[in-house]
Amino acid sequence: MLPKDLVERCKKRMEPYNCEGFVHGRGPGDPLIMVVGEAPGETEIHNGMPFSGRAGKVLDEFFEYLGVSREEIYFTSTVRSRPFKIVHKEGQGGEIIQKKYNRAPNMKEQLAHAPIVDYEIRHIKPKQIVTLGNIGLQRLLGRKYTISEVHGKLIHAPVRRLKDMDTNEWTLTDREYAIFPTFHPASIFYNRSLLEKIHRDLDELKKHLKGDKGP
């Protein structure tokens, strides 16, 4: 459990910006997989779950295929407040609405929620971290790596932490991690035919993963 004054002092950070709702982190302290992902959406900041909208559904299909069950994960993000923008629509009757829309955290939202981040792999120390899409990935290992060119790949690597939380400068941890990358899951909603490549990216991490589940 995050200790009540971190949360506080990142939502306090973060009350700049357009974001709505926490979520918590969920999973057992021994994961076997931590998921860092992006940030929630309207779904997760309702019932408090960690990918439990259309994209976590997903995610559950591609952890079945690996025959890893949500017990075995530790889920995350990047940011735990839900990024929003607000349009302004024509209703039914022709009055003006205004509607919340997800949208990608900037780095400015990814530097409040860094600390929470940071605590969490500090203390649950993760065998195998999966990030899903770019933020997540470049949120441990900065803004060189790109998801369309190492995804599939088993990273060895230190990964970015806050240095200060006054002054927002990242630095590396000093041990290294197992690092795994592949597309979000919500990323098949607009191109489908990312969904060979992310199983390929399993077939992959699932080599992985016998070593770490052992015989």
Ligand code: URA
Second form
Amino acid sequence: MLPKDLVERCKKRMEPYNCEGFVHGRGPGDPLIMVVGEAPGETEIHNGMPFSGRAGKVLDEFFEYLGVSREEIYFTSTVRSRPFKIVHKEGQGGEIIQKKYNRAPNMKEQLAHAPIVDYEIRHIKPKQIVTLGNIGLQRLLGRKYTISEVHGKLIHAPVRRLKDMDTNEWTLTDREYAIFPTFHPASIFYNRSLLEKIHRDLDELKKHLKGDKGP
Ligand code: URA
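Mind giving me the form predicted together with ligand URA, seeing as the form predicted alone was just shown?
Complete assembly follows, chain above in first position.
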């Protein structure tokens, strides 16, 4: 569980931005895998459970394919509130209605909540991190990495952490972590052909996990 004052400080840091709600990470203290996603969506904000919406259902299928159960995974995300944009639409009677849509968290929002993932990584010391999409990948490894280039490849490296809350500068952890990037499950809603690539990534991840899980 995150310290209350850390959560309060991070919520305050997020106040200037169009983000709503707050979802805590979830999972065991000694997980087989830590999953680092992007940000919760409407469903997650509503019920407080990470990856419980449409993308979460796809993610469950990935882990079933991998032979790993939810109980073995710690779920977290780069940002813990739902970033949204407001779109005005014309209703059937010609009236203007406002709708909230999910959007990717921008860098200021990522920095606002950076201390949370930093805390989780420091305390959980995950044996294997799986990042989903570019946001999770770049949160940990920086912008020189792109998901299309490094998905399915195990990377041993220190990860980015916030140097301090006042300067908002990134620095690196002292120790290295095993990071395995793959695509975000929601990506297949827009590009179905990624599913095949994700399965090949998971085949690769399975080989690495064998060492951790035993035969
Ligand atoms: N995407 C994420 O990164 N986290 C969620 O909880 C849902 C979708």
